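The form predicted on its own is given below as one chain in structure tokens.
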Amino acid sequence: MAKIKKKIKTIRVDADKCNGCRACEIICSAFHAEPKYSSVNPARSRIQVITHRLRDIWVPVFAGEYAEAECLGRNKYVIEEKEYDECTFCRASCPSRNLFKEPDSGLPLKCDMCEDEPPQEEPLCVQACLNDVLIYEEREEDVEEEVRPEDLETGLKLLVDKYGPQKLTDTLIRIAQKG
């Protein structure tokens, strides 16, 4: 395996911010309808808002991976005297609940950073949070990532195209003598 550079994105919530107002599924929900802004369904949010509004809590929740099985961490939260179970706050969507999946065809619904063109400077739901409970982050992590030989042999081929095999070969051979 090996180590990359990757570029991680991501959105941190500040949950005492937060008020309830759900503009960020408002406008998730336009911004990822067909055609696009064309209507609002907050049911087709990647983000949600879970709530206990006797005790005014409220906890935004953006979609992650998919998860084929229902998992098996029932852990319990206490905030402020109320308890939670640990599907409350998961991000998965799962065939246990009906969270994160698009309520016409139950097809599961990810978080896609709002990714389009030209690229938003940040997804939609942060620049909408007036509270700024949203906190768009970006950085860089290393990750382990597994190179598949066809890959390599498909990168290899074009280096090969491209250069001819004997300088390839070459240039091989002088990386590994330094390495």
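Bear in mind that the values here come from a model prediction, so they are computed numbers and not experimental data. For clarity, a rigid core is taken as the largest C-alpha set superposing within 1.5 Å between two forms. Numbering follows the first chain given and starts at 1. First, how it differs from the form predicted in complex with the partner chain.
- Positional change of D170 between these two forms reaches 2 Å or more at the C-alpha, relative to the superposed core.
- Core-superposed comparison between these two forms: CA of A23 displaced by less than 2 Å.
- The two forms, fitted on the rigid core, differ between these two forms by less than 2 Å at the CA of V13.
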The other form holds:
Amino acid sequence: MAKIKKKIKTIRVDADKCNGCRACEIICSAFHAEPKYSSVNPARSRIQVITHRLRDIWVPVFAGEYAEAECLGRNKYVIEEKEYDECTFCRASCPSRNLFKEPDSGLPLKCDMCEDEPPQEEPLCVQACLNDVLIYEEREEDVEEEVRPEDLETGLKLLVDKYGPQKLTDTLIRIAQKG
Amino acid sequence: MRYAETGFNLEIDLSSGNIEKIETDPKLTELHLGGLGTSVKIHWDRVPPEVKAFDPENLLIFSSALLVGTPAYSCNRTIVSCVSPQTDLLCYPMMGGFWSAELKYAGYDKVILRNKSPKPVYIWINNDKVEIRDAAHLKGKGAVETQELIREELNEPKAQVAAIGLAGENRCFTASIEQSRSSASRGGAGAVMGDKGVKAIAVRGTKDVYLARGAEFMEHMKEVKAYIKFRNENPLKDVMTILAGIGSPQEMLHTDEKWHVESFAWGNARERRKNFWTKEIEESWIRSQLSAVKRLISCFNCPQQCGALINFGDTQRYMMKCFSKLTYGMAAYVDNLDFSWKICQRAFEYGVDSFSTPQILAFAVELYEAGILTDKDFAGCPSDKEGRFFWLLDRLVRREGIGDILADGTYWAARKIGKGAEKYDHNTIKKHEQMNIKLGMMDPLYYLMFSTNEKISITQIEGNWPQVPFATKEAREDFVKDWPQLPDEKFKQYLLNWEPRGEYANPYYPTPEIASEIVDWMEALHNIDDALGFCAGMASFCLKPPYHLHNYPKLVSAATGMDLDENGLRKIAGRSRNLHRAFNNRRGMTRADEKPPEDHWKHRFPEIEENLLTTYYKFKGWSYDGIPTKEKLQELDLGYVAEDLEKRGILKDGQN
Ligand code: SF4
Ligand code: SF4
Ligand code: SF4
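Please give the other form, namely the form predicted in complex with the partner chain, since only the form predicted on its own has been shown so far.
Zooming out: every chain and molecule, the one shown earlier first.
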């Protein structure tokens, strides 16, 4: 496969500095609302701050890929005497948990690094976090070209899995006819 | 579609278990905004003056506020309100934390509780699904512990829980409601919650809060954000550390306590220890604090970090904020800061107000030392200062022995105990314990705030105006140079003229007229914050704060689509304030109640004070007795209130 240049966008998370405010969740949901900033709902955010206050756990986690099925095994981490719940560091939108799913439809959410036209200066969560927990970095790398399904395709595939192709087609036609 | 607010309240009748989701009238938002504003309106409409704190008809309202849940930084207050068992007036303790926003996302602006549950329950609000659940197994559990237990039981790590501890269950008048790192403490709303049989309210919400003109709102927030950054990087000069920054007092961060421990009064608000802050004390306190504070934490959507996770030795972990760090230690005359971390853990689990409670305990110690309380009352009490406080706290919260009397607070306890105990109740206003401050010269601004504000708690009325005049002309000129928060340019001259000594100093200056203007402005800011849901630490209770009269109307307009200007906003603040006052007047509050503790200042000036109060009342449009006049009420679209007050003979003919 051909090599291409790819911009790698990284958000470095200095979790020790996180004060648990959830400003990142708020802004992510507002930015991705239709139209932009018309609503706020942290449950729709593509960043979620995993919180156990008394256990001193505040971990901002970003939504990654949609997983059709949950993992066969789970991991539980203990770091500096703190025990983290199963799946804490996982980015997947997965059937095992409520995280990273649209609250009403259950469709998977995925961090898109706030891609926008014209591009944003920095991802919105990075801009909103005033505690320097989220630091944005960019670099270029040579990577192999690969074909990836679009978000829409991933979402539709999920609905096909859930309801079957026939029901989904019927519904789409019905919606389209309603205008 | 409703913007910024959800447009729904949850009405729960605890005796029948009936739960209703009621759509609210958008007109009320235009008149009162939300939060405390709309809550006061509900209390006025539905709670007649005969209703006492522990009557079933007393409404207990948990309110979110108009801009909570929007991207506005530091907008997260829950305003709890009810008739207070201690003052018999409307109390409205507020808390930061995370509960308020969660309620909005669940689709409600307020939870209104009426009547009493026959058995202990907790309420679980999960979007549209609302249940009253059995809480028998939570009886006696700590207020912090209960939050964790409920989250586990519901298997909802993201549920936010507001809970009472033993103090609330036992209807102690200083019972608080605890939630994450915050508490709603002042006035005994926790006791009313306990009286209603409600151990906790848990909430989880995953719905949208809408913004009318979101993009415009974010443009305004850009400016606010830049100013927050600027203020965090540039603390104010010429004021003490604790006042130099923004946010609630950063007590968990700062270790330099020289100012508090030497300027505030120890024991039962008695004595200033002017040479307390020695090198050894400083070193041991820094060591103690650094070993106790595990991490600094914030409230919902706030960049500041006023709270902390406390992990001291083998005491259970809990969260602390603000001044509790000092109140118990100072009241008990304990010089070792370690004591504070330990007793606060117990106090927070019990759920008690950390301003009033330590003073009640110190009051009991004084009565014992004076021979008014006896060995019989103190049977079993350890003799060391620390042990004594723990013991008294346990008795108070359990209402055991002398604790049963102390649990009603210093005012009521003094009257029950008699034998001269009344003299020791020297630091209450309207029956409510005040901050432990005793000063020299009467201060016109504080005189008015202490006397008249509906909050009945000085610590949260002041804010935008410096507490003391600057020592030099240069410092004054420097301060006024960059002060965009002022309502009017003329205030700059007031500050420039204000001097530490002489005829332009306390008690003569600010003059009653100028004092009225300054206080009116600061009070209006508090009313606005409490209606919108902002933390006072980022607005009304802060020098040069990020939020003020000039940007609030823009934010409200963009969020709600209402198109409000500064005059409109101030009119609403005035309306809410007057309605609140009328509610209290209807319950008997009048001029005679409006006075600071007698020993608050060593030097008092009865004539100046009389004049201050009269001038201020006139400025506010209140009668000589401190009742809003008919004319004032009508001007604020509160004609119906005037009618009611007239009918009851509270507003007499010809008082206009
Ligand atoms: S980068 Fe953008 S999409 Fe990703 S979590 Fe942050 S705000 Fe959301
Ligand atoms: S905005 Fe920053 S500090 Fe706040 S929760 Fe998110 S990562 Fe933590
Ligand atoms: S300034 Fe402090 S108290 Fe206020 S909202 Fe922020 S963290 Fe909470």
